[in-house]
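Listed next as C-alpha cells is one chain, alone, in the form predicted on its own.
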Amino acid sequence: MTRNRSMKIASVAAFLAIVFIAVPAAISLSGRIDLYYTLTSVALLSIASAGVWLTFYIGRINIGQGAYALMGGYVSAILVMNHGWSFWPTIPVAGLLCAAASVLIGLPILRLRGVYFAMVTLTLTEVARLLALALPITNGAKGIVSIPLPGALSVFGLTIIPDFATLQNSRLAFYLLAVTLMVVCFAVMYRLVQSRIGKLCQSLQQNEELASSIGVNIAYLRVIAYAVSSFFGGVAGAIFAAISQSIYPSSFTVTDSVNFMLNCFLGGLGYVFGPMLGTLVLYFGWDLLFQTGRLQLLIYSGLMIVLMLVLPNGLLSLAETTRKKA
C-alpha cells in the first residue's frame, strides 16, 4: 500500500514537472509560442471531456456538452462586454448557470437511458446554437467579439495574477491559467470517484434497480454528476470566449460534443484520466493527418474504429496491461 501511495505521488509531482516546467521550458527553446495556444485548447478541451466522462460514470451517453461549453462562453462574455464585469468571477458563475440550467434540463430528461437519453443530449447542443442566433443579448450570427483580455485579480491589494494586457507573452499566461485548472478539475474528479459518493455513482452505471432497492437516492446523484458535468463545461467554454476575445453561435457545434465523447473513449472511460490522454492523442491526432488532405477523415475514422477494436478499454488500457505482465 505504501508502495503504491509512493508511485502515485511520484507519477503526479513528474506530469506537474512536466505541464508547468518541462513544457514552457521546451516551446521557450523551441521558439514555437503556438503551441502554448494548441496545448491551451487540449487542457481546456480535457476539462470540458471531463464532464462527459463523469456522466459515463453513472451509466449515461452524454452528446451534449457543446451546449454548456457555449453557453459558458456567452455568460462570460455577457457578464464582460455587457455589464462591465471583471473576468475573473464569470469563471465560476458561467460554471454555476450552466450547472443551474442542466439541473432543470437533468430533472425529466436524466430519466431515460442508453440511446434515448444519448439522442435527447445530442439535440442539446444544436438547440443551444439556435438560441444563440435568435436572441438579441447574443448578437445573432454576428457573435461577440472584441472581447478584452483578462485583467488583473487582486485580493487585499495584493496582485495574485496580472493584467494579461500588460504581459509580453500573454498565450504563457492563458496556457498556465489553462493547465492549472485542468489539474484542479481532474484532481476533483479523482476526488469524487475515490468518495462514497463515487462508488454510490458506480452502482448507477452497474444496476440502477438494485441501487434503488437498498436506499440509494438513484434521481439525487444523476442530477449531481450532470450539474457537475455542466460546470466544467461552462468553465471551459468560458476561458475559450477569453481566449478566441470571440464567442459565436458555430463556436460549439454537434461535432464538438462528438468528440468529447470520443476522447473519453479514446483515453478509456474505465479511468479517470482518460480523457486527458484522450484529447491529446485525438488533437494531435487529427492535426497530423492534416497532411492527407481528402483522405484525412477516412484515415481518422479507420484508425478509431481500429484503436475501438483493438483496444476497447481505452488506450490506458495499455499501460495497465503492461505493468500487469511485468
Second form
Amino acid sequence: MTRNRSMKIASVAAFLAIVFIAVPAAISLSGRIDLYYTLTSVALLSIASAGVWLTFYIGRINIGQGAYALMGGYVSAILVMNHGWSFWPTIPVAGLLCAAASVLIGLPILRLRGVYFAMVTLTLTEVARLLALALPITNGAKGIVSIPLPGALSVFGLTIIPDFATLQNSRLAFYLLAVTLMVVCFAVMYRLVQSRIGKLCQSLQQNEELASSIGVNIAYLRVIAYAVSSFFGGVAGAIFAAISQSIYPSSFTVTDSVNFMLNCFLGGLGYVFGPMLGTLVLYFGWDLLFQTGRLQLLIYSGLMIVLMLVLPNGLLSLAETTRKKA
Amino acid sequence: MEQVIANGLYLGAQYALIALGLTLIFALMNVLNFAHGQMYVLGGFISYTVYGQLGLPFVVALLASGATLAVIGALMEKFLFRTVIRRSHREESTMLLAAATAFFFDAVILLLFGEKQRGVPKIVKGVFNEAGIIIPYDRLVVGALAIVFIAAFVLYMQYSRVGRAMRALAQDRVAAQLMGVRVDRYSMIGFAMGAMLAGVVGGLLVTITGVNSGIGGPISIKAFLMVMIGGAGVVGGAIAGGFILGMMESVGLTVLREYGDVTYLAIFAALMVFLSIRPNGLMGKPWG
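Could I see the form predicted in complex with its partner chain next, after the form predicted on its own?
Full assembly next; the chain just shown is listed first.
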C-alpha cells in the first residue's frame, strides 16, 4: 500500500515537473514558440473534455459541451468588453453561470438516457450557436473581437499575476495559466471520483433504478455532476476567448462538441486521466497530419477507426492489459 | 396557407425517409449512426455522377445510389460495428466509431467530388399552379416517390420474412436469437437497408436542392431531431417526426420571417420543452 502510494506521488511529481519545467525548457531550447499555443489549446480542451468525461461517469453521453464553452467565452468577453471587468474574476463567473444554466437545462433533460440524451445535448450545441447569432448582446455573426489581454491580478496590493500585455512572452504565461488550471481540474476530478460521491456516480452509471432503490438521490447527483461538467466547459471557453482575443458563434460548434466526446473515448472512459491523454493524442495527431494536406482528414479518421477496432476501450486500456500479463 | 401546408407535406415526405434509415439502424443495433447525413451526401453525389454527368436515366441513378450505399452499409456493419460491439466494454463506444466513419466519409466525399455545390437537370419541367398552390412538378414527383418508398418500406417491414425477423430483433435481441433468428445476418441486412434509404433520399433530392460536401452534418442533426420527436427505434415515430419537422419548418419560415433566421431556434426550444414532458418522444420505447 505504501509502495503504491509513493509510486503515485512520484508519478504526480514527475508529471508536474514535465509540464511546468521540462516542456517550457525544451520549447525555449528548440525555439518552437508556436508549440506553446498548441499545448495551451490541449490543456484547455482537456479541461472541457474532463467535464464530458464526468457526464460519461454517470452514464450519460454528453455532446453539448460546446454550448457551455461558447457560453463561457461570451460571458467572459461581454463582462470584459461591456462592463469593464478585469479578466480574472470572469473565469469563475463564467464557470458558475454555465453551471447555473446547466442546472436549469439539466433538470428536465437529465431524465433522458442513452441516445436521447446524446441527441438532445447535440442540439443544445446548435441552440447555443443560433442563440449567439440571434441575441443582440453577442453582436451576431461578427462576434466580439479585440478583447484585451488579461490584466494584472493583485491581492492586497501584492501582484500575483503580472499584466499579460506587458509580458515579453504572453504565450508562456497563457501556457502556465492553462496548465495550472488543467492540473487543478484533474486533481478535483480525481478526488471527486475517489470520494463517496464518485462511488455513488458509478452506481448511477451501472443501474439508476437499483441505485435509487437503495436510497441514492439520483436526481440530485446527476444534476451536480452535470453542473460540475458545465463549469469546466465554461472555464475552458472563457480562457479560450481571452487567448484568441475574440469569440464568434462558430468558435465552438457541433464538431467541437463531438471532439470533446471523442477525446474521452480515445483516452478511455474508465480512466480519470483518459480525457487528457485523448486530447493530447487527437490534437497533436491532427496537427502532425497537417503536412499531408488534402489527405489530412482521411488519414486522421482512418486512424481513428483502426484505433477503435484495436483498442475499443481507449488508449489507457493498453496499460491495463500489459499489467495483467505481467 | 395552402401553400405552407403543401410545402410542409413535401418537406415532411423527404424528412421521414431520411429518419427511417436512421431509426432502423438504431432499432436493430442500438447504434446512433452519425454518418447518416454523409451517407445521404454520398448518395446524392452518386446520382449526380450517374444522371448528371454520364447522362443515364434517373431511375438508374437512384438504383446506383441505393445499391452502392447498401453495400457500404453492409460492409460497415460486418467489419466495423460488429467487431467493436463485441470487443468493447461499453456500448457507447460505437458512437466514436460512428463519428469517425462520418469524418471518413466527409474526407472521401471531399476528395472524390470536391467542395463545389452540384446540381443536375430537372427530371420534369413545368410548375403546378392551381387553387393558390404553386409547386414545381419535379417537387411533386419527388414527394410522391418519397411517399411510395415510405409505404414500400413499411409494407416490407410488416409483411416480409426479413421484415418480421428485423422487427423481432428490434423488440428483443436475445429472444429473437433464441427463436432461431440469425441475428448477425439480419443486423447486416438492416444496416444495409438503413444506409440504402439514406442513399436513395440523397439521390432523390439532388434533383431539387443539389448537393455539396458540407451538408452531411446538418442533415444528420435534422435526422436526430425527427427521431427524437417521434421516438428512437420506432418506424411510425420516424415518419411522424419527419412530417412534424417538415411542417414546423414550413410554418416557421412563413410566420417567423420578420424576426430573422430564428425558425430552428424556435424548433429546438419547443423540442426541449416537449422532451422534458415526453422523454421518449411520441412513440419511443422507454430508454431506447
